Amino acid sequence: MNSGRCAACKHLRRRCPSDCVFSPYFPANNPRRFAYVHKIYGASNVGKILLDLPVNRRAEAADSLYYEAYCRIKDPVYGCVGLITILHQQIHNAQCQLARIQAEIGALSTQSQSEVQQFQQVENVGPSFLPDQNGVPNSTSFYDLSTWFD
């Protein structure tokens, strides 16, 4: 017999065995664990299902159950499930946000990639307005602004 009852004995004021399946994944000093697992699932079924399922198993179902059971009590119409759908519109709004990030990121980048080669074009133009070898002014090219002002 274990020297302290686990928090399933306890709940259910029975004296703890030395083979309890309960005691390894609910420990008295957290008996608030089972009473949720035992309100929504039920002692004896909780107990079936640790039995059956491999030692090394166990533990992830003891807290498998529980948070289900945690979150169905706090949400009894969606449970976990009502969580598991919120996470997923965060996710598909962070994607949207990324998205919309992304393009206008291209979009800039665009943009400045033009306003580059505008200016590279302003350098080439802006000599042959300078007065030739002979002093005299160049007017033969001439540089359309009226892109600048779209």
Contents of the next structure:
Amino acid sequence: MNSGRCAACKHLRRRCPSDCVFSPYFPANNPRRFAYVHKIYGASNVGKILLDLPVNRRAEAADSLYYEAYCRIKDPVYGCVGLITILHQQIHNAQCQLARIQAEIGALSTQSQSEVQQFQQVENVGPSFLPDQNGVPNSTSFYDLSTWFD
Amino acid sequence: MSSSSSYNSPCAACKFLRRKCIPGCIFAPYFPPEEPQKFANVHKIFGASNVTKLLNELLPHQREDAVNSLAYEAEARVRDPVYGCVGAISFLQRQVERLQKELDAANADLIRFACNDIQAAGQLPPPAAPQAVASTHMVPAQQPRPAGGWGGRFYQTPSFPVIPYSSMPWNDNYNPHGGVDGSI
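Show the same protein again, this time as the form predicted together with the partner chain rather than the form predicted alone.
Every chain and every other molecule in the complex is listed next, the one we just looked at coming first.
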């Protein structure tokens, strides 16, 4: 009977029993999914891995096995380990960039603080030159502003 | 690499398989007898005959790296039978995403600082605007993703797509009935 077989049993050319361990995760409409997994791991290894897991974890396991098989077929030398290496490198590069930007922000922050302080020194001198509320000049902080208006 | 098939003890593979380790044994250079667990893991997950086929499809100079990556994957799968290496990939991708956001925020701060500096300078000559460092923007991959309902954006890698954590099948997007993309 051909109809109703999962992709695994079709690939293996066998009857698909009602309690087939593969059928929930390798549906007939996706034959390549099982083909990849079978090529890399073999049906019996996949079956053993799935059977060793509780039923509620098998879907995730089947998906991750498929993804690793896919990666290995695409890159027979490194498989998904190549991807791990690339991700590590990306993380390292991003961390270096972040450190550089933060250092630059730190430098700018220091520079702007010192400029603000200089500006405030000039401002502080200005108002104190002006008379206080009673109109009495504040002679203790007299500052010659004439140079500002040259 | 070590070869143990001639006079010395058999390689770890032949010991495990209880067979004679012949000269030219394909496993001997990569599975020394001092590392029995390496072959045990590889055999458990991939099987000896699948490994033989994989190695035979590669050039000799590629085989050591291939065996080491297979051993790595096998060990990851033994430690984590559900996710294997994919768990590590998912974790690293989240780190990359997090760092990308931090970089974007830091770049925005840098630009804001530069603008504030110019405004605050007033009559002072504006400082030279710092160059905002280009963040490591990951370009979505052009390659098709594996079938299985994994949607979402991908980070570009030289040879295969990366699965973002938010689109892993064990989240809401899971669909084992996803169509085949025919990319391979």
